[in-house]
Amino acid sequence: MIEFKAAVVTAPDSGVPILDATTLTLSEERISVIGANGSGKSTLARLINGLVLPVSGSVEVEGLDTMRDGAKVRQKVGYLFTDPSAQLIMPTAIEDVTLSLRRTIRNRDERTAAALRALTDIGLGQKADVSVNALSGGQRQLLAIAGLLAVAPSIIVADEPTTLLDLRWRAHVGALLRSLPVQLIEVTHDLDSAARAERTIVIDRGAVVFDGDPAEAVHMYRDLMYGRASQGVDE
């Protein structure tokens, strides 16, 4: 359960509003978030694991406040970035997953074995000792997911996880994320993927403008964008 309680975000230097007071209870297993670039959807996503903190109001994850209990929240919430390079920092695939396990498994051999299992489970077992830089974009995103799953989060926030992938990898990574036994919050420009969720939230200019049925949300968002385009309004 994720609860936004009148959470407000402003730009640190200027105080310009980025996300208006937002109150939401997110309990469904598959939730998508859509909106134009700069609308505030990534800010909403980053509030969930404390990458961004509200200037007023609060965000709670399974009863934990992101401001007071940030470290505990991040144990429960895995965050998947658009570009896996933002979270892959070790030279090889197995070293990167092993790093994710450093706090939960103290024994080195056990940690390595657990990392190899995580890679095998996601289809990268044969790439364990391969340089991260030698992996394809899709394989790097799988590696980033393996690193998250290794520490058993109950929630994954995926921030445009397939934007940089080709069509084949986009389908594979999207299907994999939807199959995981965790709560998935997916921020996406892929409206087909968004429509597969149980619930879709539309963000526009820092505010939630729709929250409900995915098909209705996509239709509303398209009408909003087409209307702006016809009026020559820049985003």
Contents of the next structure:
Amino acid sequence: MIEFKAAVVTAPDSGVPILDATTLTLSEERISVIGANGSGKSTLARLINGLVLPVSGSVEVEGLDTMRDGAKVRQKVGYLFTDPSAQLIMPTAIEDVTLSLRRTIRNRDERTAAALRALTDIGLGQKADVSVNALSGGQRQLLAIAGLLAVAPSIIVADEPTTLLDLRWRAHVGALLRSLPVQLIEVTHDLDSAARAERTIVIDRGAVVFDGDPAEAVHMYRDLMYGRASQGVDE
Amino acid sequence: MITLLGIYRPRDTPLHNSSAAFKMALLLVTSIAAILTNDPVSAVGIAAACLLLLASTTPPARATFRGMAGIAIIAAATSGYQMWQGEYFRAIDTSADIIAIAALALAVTSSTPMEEVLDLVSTLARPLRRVLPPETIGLMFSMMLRAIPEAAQILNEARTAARARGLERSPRAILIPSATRTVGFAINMGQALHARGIADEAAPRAL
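Please supply the corresponding structure for the form predicted together with its partner chain (the preceding block corresponds to the form predicted alone).
After this comes the whole thing, all chains and molecules, with the earlier chain placed first.
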């Protein structure tokens, strides 16, 4: 369960509001977040992992405050970025997953075995010793997911995880994410994917403007964006 | 050379079974010995031994050949200049030294998982623990190696973009986007580390 309690985010230097006071309780297993570029949806997602902290109000994940218990929150919440390249640190696939396990498994052989299991489970067992630079974009995103799953988070926040992928990988990664036994919060521009959630939140200009049924949310968002496009895109 | 950063493969060879500390010490001692030896016969002998050590680790063939070909070109250019100066023995000695050190460095890279290197750097950094946690220094070392191919790719893309705009002769059109995108990559990587909780463990205790 994730609880936003009047959480406000402003730009660090200018104090310009990025996310207005937001109060939400997220308990569904599959939640999608949609909104235009710069609307504040990634900020909302980052609040869950403690990557962004509210200037007022609070965010709690399973009873842990992201401000006070950031490290513990990050053990529960895995965060998947749009571009997996920045998320992968070690030279080969298995070494990258092993890095995630350093704090939980002290024995190196056990750590390597666990990393290999995580890679095999996700279909990258054959690529364990391959350089991350030699993997395709889709394989890199799978590797980033394997790195998250290796530490068994209960929540995954995915920030546009399929935006950079081709159609084949988009379908594969999307289906994989939806099949995971975790609570999934997906920020996306893919309205088909958003509509498959149990609940959809629409963010516009730093505020939640719709929260509820995915089909209605997508319909409302389309109307909002097409209406704005008809008035021109200069804002 | 960039492709060589991911050439480690698990194998059962003497070098793979040696500790990272031993291999680093071997690299250091051999490099000093190669540089101090001015006899071309000994230098060629050391180079041959290092090449054999590299072959014994059975690294990925294509990446290794490409990497060593690049080294051979550098060695040939260096010794070519010395030959032109009439210093034939010195030319042989220099090129053999370059090949020996590069081959041994590759042998160490191809037989040592990054995790062992990270552990070694963390251990060596223990005396600095009052300044920075050893784990942080090890992590910084890994990130530096990881950033090299990304920075090279960014530079390549900036060069291509400049060419597409007809600005291939403008250093500004290449360097400014390369620098800003590299900084962006570094920020993204920092955020990703934070998100993965890796930075939490490596964070200075005072925080």
